[in-house]
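Just the one chain here, the form predicted alone, laid out as structure tokens.
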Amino acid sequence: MHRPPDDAIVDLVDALRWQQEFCLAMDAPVSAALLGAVVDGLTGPTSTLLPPRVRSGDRVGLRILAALHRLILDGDADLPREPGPAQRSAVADALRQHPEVLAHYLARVPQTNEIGRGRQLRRALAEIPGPVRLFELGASAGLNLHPEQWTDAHDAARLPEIVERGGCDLDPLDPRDPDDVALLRSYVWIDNPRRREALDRALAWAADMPAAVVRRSAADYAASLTLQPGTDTVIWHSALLMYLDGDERRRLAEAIEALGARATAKARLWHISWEWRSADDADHALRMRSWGAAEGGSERVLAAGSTHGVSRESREPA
């Protein structure tokens, strides 16, 4: 599936149609139908609630889906799952009757805190000697700072000891706060009960052991990190880069490179990510690069798969 560049400014209809096709490709037909109903309603009063052109990487379709799902979860809307006139009317009514909810979600960067991506982190951590200091960029509620919670066969490899963990986000969420929990649940597509169950398990885990997530940009946070002798420092992020503009991405890359330049065999740095596989497709890749380690320098691709962290076995050169 061709993906427009993240920084491209596109018509709202095109952005929603792309997200609709992506939902269908991810076996989420109800979510796709709801987006179709939004598009159909753009010729009416709903159009005044939405911007005519958007940045592709801002994923406005995800924001609208989350707003609609929140109205359902809060009991403020009853939206038919089947496409047709009844669904189009219900969606348009819901958005018109609750403009404050739509505006709230449009103004936020989506925070899926997708648990499946944490399994990819664990997969990469299994290759690091440790002990590990783990830091996540765009950490949301910090749910993926707890890779110990996944113990299925796919993650059977040894997990190093994690002696420190923390993260940053422009708007951190608290796994113990009911409003923040409701927000996270709203970002899980209606079609995905297993993702919702995984999220609830992770929320329960994190509520008992919350990680420190500070309010800071990714580049500033990475620039503040240090290395410690006798440990492996890990910088981790997933489905983050699309939301960063070109300047922030450049600053982030420079901060990581600067920290890597200070790495030694006794204070190693590892950069792990689950991000777009290439510039124009919708697949993701698990990438790992190290500084100070014997195999340091070049980037490796360990796996590839969907945005939600479902991978196909792969160990190919970058």
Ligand SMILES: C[S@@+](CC[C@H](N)C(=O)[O-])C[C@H]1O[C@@H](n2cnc3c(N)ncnc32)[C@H](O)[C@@H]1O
Contents of the next structure:
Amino acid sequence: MHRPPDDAIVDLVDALRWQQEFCLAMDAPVSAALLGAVVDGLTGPTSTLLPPRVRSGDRVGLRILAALHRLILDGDADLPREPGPAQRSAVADALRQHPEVLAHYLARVPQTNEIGRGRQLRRALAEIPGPVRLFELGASAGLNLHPEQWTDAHDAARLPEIVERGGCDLDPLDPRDPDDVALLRSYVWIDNPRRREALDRALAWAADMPAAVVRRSAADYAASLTLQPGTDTVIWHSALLMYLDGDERRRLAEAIEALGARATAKARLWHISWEWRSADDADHALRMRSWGAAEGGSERVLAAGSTHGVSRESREPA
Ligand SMILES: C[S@@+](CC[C@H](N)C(=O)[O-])C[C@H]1O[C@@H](n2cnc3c(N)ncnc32)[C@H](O)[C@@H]1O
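Structure of the form predicted in complex with the named molecule, please, following the form predicted alone?
And the full complex, kicking off with our chain again.
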């Protein structure tokens, strides 16, 4: 399933069809069917509510799915899960009757704060001696800034000490704010109750220890980071790069290289990411690169798996 370049401007129908196929490949048939219903409705009045052409990396399909899920969660729509005429008209009615909800979601970058991706971060952290200063770009509600909270005792034993943590997001969410919590839940696909449970577990502990996530762009935040002797500075991001435009992607890469150029054996830098593996691959890859470490320099791929962070070798949802 070839993925168009993130910056490509594509027809809405093509973007939604791609997302539909992707949901099917991710074993999310209800989400796929809802997107199919949206596409089928594009010849009708729904079309006026949606842009005809979209940036591929903006994932407009995810935005519409989250809007529909929000209407369901709030009790404002009752959408049949099976594809067919009843689902098609219920989806079209829901979008037409709640244009403000659709507009709200269309205007926002999807904010799935996914614990499964944080488990991948944790796997990479286990290779770092520490003590670690952990900084996340595009951290959403900051749920992945507390890898110690996750329950796998085996991994917990191997985690380095984390002495400082922080993150940035264009739109930070607060795990204690009911509106933000409702937003986070809406982005979990309707097919994935275990992801929803994992999110709710994370939100329960995060309410007592919200991470410091500042409102700032990824490139600007990365450029503001420094190294500290006696620590390993870690820059981490997941499911972020597709949302950045070309200029910000370039500035981000330059900021990380510039920081890496200042790294020493006593003040190392590590860049860890869970992002698309390639344009022709539905998988994401866990990549790690270090500066100042004996084995540093080139990038290593440590693992691969789904966008939601489930490793390919594991069939269990995270
Ligand atoms: C799909 S979410 C992923 C959140 C988190 N990284 C995770 O994996 O759970 C993408 C996040 O990136 C943020 N984002 C998008 N563009 C950004 C930018 N230019 N700078 C900082 N954050 C950005 C969004 O607001 C959103 O919270």
